[in-house]
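One chain follows as structure tokens, the form predicted on its own.
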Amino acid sequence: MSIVTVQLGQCGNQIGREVFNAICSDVHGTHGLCSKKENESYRDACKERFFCEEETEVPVARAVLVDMEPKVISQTLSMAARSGYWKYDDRSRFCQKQGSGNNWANGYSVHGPRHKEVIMNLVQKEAEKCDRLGGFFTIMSMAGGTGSGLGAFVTQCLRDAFPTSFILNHVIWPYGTGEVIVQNYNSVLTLSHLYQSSDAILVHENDVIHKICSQLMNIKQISFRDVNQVIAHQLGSVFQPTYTAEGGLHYSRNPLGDLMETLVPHPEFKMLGLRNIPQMPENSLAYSTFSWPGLIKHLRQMLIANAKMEEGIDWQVQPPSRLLPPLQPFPNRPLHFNTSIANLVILRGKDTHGVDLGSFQDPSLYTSWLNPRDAFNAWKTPRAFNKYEKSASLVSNSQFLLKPLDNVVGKAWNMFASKAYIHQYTKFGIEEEDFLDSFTALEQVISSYTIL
């Protein structure tokens, strides 16, 4: 089954290009470390998923590019074409001359309705090129105006036009120190609207990726492109083909459906986080060896201590003991313990079949209303990913986002209480009532995750 990617705004288009680049360099690399037959079926599954072949022999990305300014899209198209390995379809793009001015309301209430028909026609054409449509993967930022506002509008249109297709929204969480004065408003409005129409929201935090670039990748002067490449690597580590069943003979046909079935057992809980290990500069790979038990041990501790990378993990945090009698509602739940609803571990590389993942089936990691056997899944492939002989990814539906979410909602509420910048939104038709609805929706999400 194929995935149609919808790249929205500057951030969405730049990350989208890096994702297709990462997928292509993985497929064309000679470092698969597996049999020729295995490599070919991996390659075929990947191409069906992300590209359509044209007469020119250069694979064309199954993507629609949308932005309210032309500059980034034209750069994105030409950089992809120059790679020689893949390209975008020139006709699958939509841009205008003026942006949304970092105003969510402008993207959602003005640009969205005005350009709905053209954008949805492009999406429809892309969907019709798929033999079997698996769903949509949207990439957007939450801080600005086009990615967030127009992105939320387009997601609603996708839900209306394709009621039975899966929609996974990938959102970039803004830097805590702030890029845009109204980013917290934009974030609250985006998340609350996506929660209504999306099947799941996969979150990358800019601050975390920045830290990975400096501490793990040893990059001195970090550019947006560096950040985007780390995000793309992590996304590729999830979306490239895998076997979803133990001893499966065929690569998974429905990646988005499998992801939802595995990780979203209840519509109240849609927030997914992603961790991937190891991550290091390419020139260090030759001098590094990794064992599966070591990688799994680190990945599990990253989960329970809510560490976003393998450096600086708090090894003191342990799961709560189920043996202690409860005195009050949550007495024996350690302060920083990250409770999960569902987890998916993806292993790529040699000797994956013998890896012991029993430690992820520990009932104390999970909420009490799900059987740990249902809450944990593992996908594997002997095919190595992007030069890493062994690599492991963890996609987790857990409390990982509680603190950042609480933070953003708190800051936005403080601004809202003093009516700061509200007039910028009301002039485009987003009223105070809409803000209150969004705050209420997110308070409900925070409360649901808190009481896990």
Given for the second form:
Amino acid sequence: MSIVTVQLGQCGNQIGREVFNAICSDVHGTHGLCSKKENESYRDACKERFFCEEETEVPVARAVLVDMEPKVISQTLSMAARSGYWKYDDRSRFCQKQGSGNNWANGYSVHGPRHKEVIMNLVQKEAEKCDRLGGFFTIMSMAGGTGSGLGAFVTQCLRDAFPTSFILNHVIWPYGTGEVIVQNYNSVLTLSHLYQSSDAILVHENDVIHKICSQLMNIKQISFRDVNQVIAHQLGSVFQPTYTAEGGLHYSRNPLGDLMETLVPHPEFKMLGLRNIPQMPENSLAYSTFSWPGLIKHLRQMLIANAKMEEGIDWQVQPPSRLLPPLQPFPNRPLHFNTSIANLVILRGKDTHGVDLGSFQDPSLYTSWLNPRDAFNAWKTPRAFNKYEKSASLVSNSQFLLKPLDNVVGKAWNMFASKAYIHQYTKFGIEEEDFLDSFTALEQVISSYTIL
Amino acid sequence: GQCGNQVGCRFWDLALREHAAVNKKGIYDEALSSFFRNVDTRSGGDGPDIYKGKICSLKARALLIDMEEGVVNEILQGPLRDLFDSKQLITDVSGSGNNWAVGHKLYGYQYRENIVEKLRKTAEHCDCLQCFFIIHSMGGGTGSGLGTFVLNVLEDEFPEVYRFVTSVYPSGEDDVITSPYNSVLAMKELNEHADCVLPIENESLFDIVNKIHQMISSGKLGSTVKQNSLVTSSAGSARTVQEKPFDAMNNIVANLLLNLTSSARFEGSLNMDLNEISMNLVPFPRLHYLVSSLTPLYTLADVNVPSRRLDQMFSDAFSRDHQLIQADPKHSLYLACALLVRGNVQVSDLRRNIERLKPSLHFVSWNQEGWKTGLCSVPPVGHSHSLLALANNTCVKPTFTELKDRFMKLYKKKAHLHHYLHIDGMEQSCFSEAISSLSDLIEEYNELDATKGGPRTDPSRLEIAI
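Starting from the form predicted on its own above, please write out the structure of the form predicted together with its partner chain.
What follows is the entire complex, opening with the chain shown before.
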């Protein structure tokens, strides 16, 4: 089954390109560390998922590029074509000239309706190119105007036009100290709207990835390209082919469906966080070896202690004791113990069979209303990813994003109380009541995740 | 007016220089099309627009308006003459006599139709019109009076298009006695009809020019400064004759406009368009006055720039002597701040400097992390990187209060009022309304200042019943 990617706004398009790049270079890489047959299966599964094979040319990404200004899409298309390994379909793009001005209302209420038909036609075309449509993957930032506002509108349209398809929104959380002054407003409006139409929201935080770049990748002058490449690596580690059942004979063909099934048991809980280890500069890879027990141990502690990367993990944090009645809120439960609803671990590379993942099935990690057997799943493949001999990813529906969400809502509320910038939104049809609805919706989500 | 056209002339000259530095193949591209049309003049006269391919003849997307002919004529005889054609000019002979009423009421009424028609023509040549820039001075008659009349027309005829105004404010020692009247009358129009105003004070431009002269003539750095990197320089542009007295100062303003629009014209990893500037920096409709600063003022010729110097660029952006008005943003209250970086600067440099400088700046309680950032890959001519800082900061207040004081000094004695009142359409109420508008604006800034340093109580959040 194939995934159609919708790249929205500057961020969405810049990241989208890096994702296809990462996937393509992984497939063409010679560090698969597995049999030729395995490699071919992997490559075929990947191609089916993400690319459309043209007869003599390079594979074409299954993607629709949308932006309200032309410069980024031009750049994205030409950089892809220059790689020589893959490209975009030149016709699968839509752009305007004037941008959205970082204004969610402009993206949602003006550009959305105005360009709905053209954009949905492009999506329809891509969907028709798929033998079987596995769902939609949208990439956008929350901070600006196009990715956020138009992105929320397009997601709604996708839901209306494809009621039975899976929709996964990949959303970029902006730097806390600001890239856009009204980013908190835009974020609140985006998340509350996505919650209604999306199946799951997979989040990457710029601050976190930035730290990974500086502390783990040792990059001195970090550019957005560096940040995007780390994000692309992490996404690739989730979406490249895997076997979803132990002893499975074929690579899974329904990645989005499988993801939703394992991670989103209840529509109130849709926020997914992503961790991937190890992460290091490419030239260090040859000198490093890892053991699965070590990686699993680190990943589990990252989950429990809500660590954003494999350095600086707080090993003091432990799951609450099982001696207490399970439904009572644990009085001494450390506030930073991260309770999960569901977790998915993905292992790629050497010797993945037989890796002990029992520690992830510990019931004390999870909220009480799900059977831990159902709450945890593992996907594997012996095929190494992106030159990492061993790579472990965790996709988690847990309290990972509770604090960031609370922060964003808090800051937005603080600004809303003074009514600052509201006139910019009402100018395009988003009123104070719309803001209040969004705040209410998100406070509800925060509350639900808090009492896990 | 005179000021507007002289600054404008420098702007077009430096814009050509900037595009020439980037556009080596002479192809008419998107970047050029933001400011210039490409016209086929082979058949003589004004041919059709050419949208792609080689550059044939560039025409500025501009309207030059002056009620006396001297300045515009000079432009039309100078090296930039081919950039403009007669359909882009509106001139008269006698000038406005430094009288806002003459500019606004008399010439406004007389030339309205002509202005509207010419504006429509220039707009038709654009496939997506986003923004109007008005360049004028506040103290005279044409730029101030007719300029703000045009502002009104723009709002009426093109309500969806942003109106950015670059206004040169008169200094205390301005030799035009009635400049306070003209300025305050114009302020009311700016308050009500502009989306964003970038006030500029001649004193600040003058100080910057002096600073550079001193630095060069002190001999310490003189030989190693790249001439074309000076924010005051016309080096490498079309202006080959001896520079005029105001050229250096006007070049600064021209560079301001170039940097402001750089991210809209050229690519970068985090684009910042003009409508984003208005969106992020104007929290309340009337508080749309932005203090600007440009750094660096020059580049040394050595190629390796350690990050220390990069950080110095950020520090300078917040220092009093880099601001284009007499103001000290560091000691006043920020409502919002935008940083547009050009050249070889990455997001980590931005983040590092914001973290470093934040503690010493005061932000309003509801916008503690109020930063808008943009990264444009193409640096200005002669530089490897540069920074434009735009601040919505209460430090504009002194400019306005001094203006008000100077106005009241004249108004109390009714000095020169008759020159204004005998113009058709002018009444005493025009003056009282204008000063009232200015006073209200000052009061809004006062209220904000009063919150500075006060205790911070965040409003309580919504409670959800579980």
